[in-house]
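This document opens with one chain alone, in structure tokens, the form predicted alone.
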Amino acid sequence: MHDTMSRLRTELIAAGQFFHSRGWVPATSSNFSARLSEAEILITSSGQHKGRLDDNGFLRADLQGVSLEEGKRPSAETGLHTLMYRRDPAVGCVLHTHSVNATVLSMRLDEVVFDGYEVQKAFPGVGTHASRLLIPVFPNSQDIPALAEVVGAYLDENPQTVGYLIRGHGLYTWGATVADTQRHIEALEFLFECVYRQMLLDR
């Protein structure tokens, strides 16, 4: 467990530095997690700047989002992470970011549709640009358990979903590993920028 935790911390720290260099995790926004075991996750503790994370910026939590480390408080949005780990044992990482493009699109659209972009092939099960990906936008809420229920119900009906936006808030996506999930973030951010620029051109 110790070796796994050390490796995952290193991978999440590197992801935070990369996202910070791209402007996707401003201030102390965003939160990252990875699965430690069937019953535990590693997640960023509340108030951490994700571009300056160190080994002390994480805590262990159970799959109900309860901290397993005295004196450390998980993010208020931990329930959106644990939802994914409970739903699918293949999920090994959940990442949440706050880019400008994702946030602006979430304020303008009820869903973001990608159609015909080569980068869509970055996601599992997508083998051609001739595909259509839909990213739903959920209303923001401080009631995380209620929001998690809404997200879970949507995913039950749309299991092919690769990520979602919360209005005025940011992006959530997941994958089997930290590297897979980081790839999903990078691909989605590229696609969000394409849609944003296309909207400007269409004005």
Given for the second form:
Protein chains: 4
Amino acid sequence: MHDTMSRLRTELIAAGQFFHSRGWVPATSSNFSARLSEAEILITSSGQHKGRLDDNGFLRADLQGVSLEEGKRPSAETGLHTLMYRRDPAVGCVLHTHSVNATVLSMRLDEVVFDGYEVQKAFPGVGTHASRLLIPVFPNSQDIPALAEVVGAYLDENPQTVGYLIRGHGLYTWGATVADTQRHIEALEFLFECVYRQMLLDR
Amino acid sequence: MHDTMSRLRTELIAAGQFFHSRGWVPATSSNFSARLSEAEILITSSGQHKGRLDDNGFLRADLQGVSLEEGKRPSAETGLHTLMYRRDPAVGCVLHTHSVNATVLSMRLDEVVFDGYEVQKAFPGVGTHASRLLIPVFPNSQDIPALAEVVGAYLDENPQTVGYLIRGHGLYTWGATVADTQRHIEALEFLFECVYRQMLLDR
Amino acid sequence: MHDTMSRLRTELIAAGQFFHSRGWVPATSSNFSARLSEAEILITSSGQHKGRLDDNGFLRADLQGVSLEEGKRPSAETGLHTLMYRRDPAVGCVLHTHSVNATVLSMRLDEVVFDGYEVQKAFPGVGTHASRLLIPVFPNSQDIPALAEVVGAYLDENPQTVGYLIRGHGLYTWGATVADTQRHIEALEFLFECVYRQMLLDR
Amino acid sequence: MHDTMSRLRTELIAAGQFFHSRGWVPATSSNFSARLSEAEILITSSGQHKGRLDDNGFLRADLQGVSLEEGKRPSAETGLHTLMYRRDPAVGCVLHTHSVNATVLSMRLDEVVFDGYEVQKAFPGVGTHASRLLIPVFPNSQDIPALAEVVGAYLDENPQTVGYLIRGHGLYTWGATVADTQRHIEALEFLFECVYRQMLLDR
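So that was the form predicted alone. Now I'd like the form predicted in complex with another copy of the chain, please.
Everything in the complex follows now, all chains and molecules, and the chain you saw is the first one.
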């Protein structure tokens, strides 16, 4: 497991540097996690700048979000990560980022719909642009367990969901590996910028 | 031919890194190819991130798009590359990129027209800004042979074409060398951003 | 104190490089300072490019803004830095940056209001997005003592203020450390871009 | 003179890399020059990518634009550079760049006016934001001598001019040194983006 941990840390640090170069993890926003085993995850600890992470910026937690390392506090939003690992053993990574477009769209729409974009094929199970991808927007809350419950109920009803927005608070997405999940972020941010630019032309 | 292959791989890898720094090859979108000989091309294999290519991210194919390397699958869109190599022995490189502007403009226009821009002189045979450059937009399709037929018919009628868009799916352009084709991408993306910014002011 | 000075110079140089990469310190605009002791600060000297600072780009000054180094002239705007160090012994850093958004918003609004953004939690004492953060805009002036008086009077009335804009002239913010203050810049610039994008959609 | 030439080449190469990182020198657009002596300049040769210059990308020319190096062709636009060196012995550098904003604004306005921006102080002789800076726009032409005549006549009437735009063709500015001129570019591009963003809000 030490090798796995070391590899996942390296992958999450690199992901954070890439997101930072695009402006998607401002200040100390955002959280990254990856699965270590059936019962444990690695997650960024509270208050870190996600573009300048080092090996000390992580902690191990169980799938209830309890820290397995003394003196290290998991982020408040850990519950939104563990929700995904509990729901599906195939989930190996959860990334929460915080771009301008994710924020602005989430404050103006109740869902973001992608339709006719070739890039929709970046998501598992999507084989054609002639499909409809819907990203739901949930109201923001500082009560993370309550928010996790709302998200969980939605995912029960809509198991094909690839990611969601929290109003004024950014994006959550997940995948089998860090690379897969980073690809989802890149595809979703591309699509958010397309939607924003279309909205400007549509007014 | 080994030297040629090695040089072309290096050039295409560098092109991908540059396009990635600009956000023009999100997720695993886009495809790059270059001519190895009269009858063979080098092309990116399926599912690679085009901003992080290495020497293993390519395969050799013939001008019908058949892989010449066992176990390596060419991208679905190889047929749009080989079309160009078959049409013109002077074509040494075909690049397909996937920017936000190429996507948004292709979803709103049937053709993109450049008129009065000095940068139009970046294209072969254009000696003055006082010219008109037209980039056609073709409907997207997952049926690549059918799409290649539509493109080929258009190019028969309009042999001076320097590139085309597929709706919601990005840009194809070509040239004698990787450097020439990369310059076309850079010029076209510059012009797309000009056109988008003009459209915003025109509403 | 030599160690402190060396460390603070390094931190301010790195901050300048980051701001430059984002376009927030154009030409020779902007000024950075950090506290050396109860009675002394380190501040960028006049006419430097803030994205390419080296160890010679700084001077020591007292809290009245008088240079403590012969032959080195503090920036004209030093008085807006020393104001903050005199007001609060906990202030360890003052950063003045000059982005396009800070400039444009300051020329169109009398105050910039952030409401409902999770990123507001980047500021000390803000525990929820359900809060209201107000960034005042002061008229620009080449008479820095007069401007400092206006700012000081406002801060007396509004001690919870986290930063302010000068019309057509950029942003001032402060914090306990260089890292804290850089985080405030990053959060405020994120929020300015959100507000600008919302204003475009609102017209 | 060899030392001067070597230093100026290095400075112009670095300037080009910076402009390229911002997208201000797309494809093979733009030209850079610097004064070698009373009667000679160094100028980028035709067809170079200005973001990837090396020592071979330059040639020496006299102040009439005649190449002093056999087999090296000066750019067609050399006449707009030599005009400035002939007009004023204090001019040590002329930079022509080609940004999206310079292009779009030049196609919609007959002059670009800056008023109330602190950054106007980046230009020689400007001591306050409460000033008015006017950037004229000249019609584009492939007849460079004719264009140079129009520019020269305007500068005779308006000697305080700090730069000009050619319609659809980008920006020319100049200064005593490469660093000064690069600062002018950075300030003007900052101001162009401010003006463009204001125009969007004003519609």
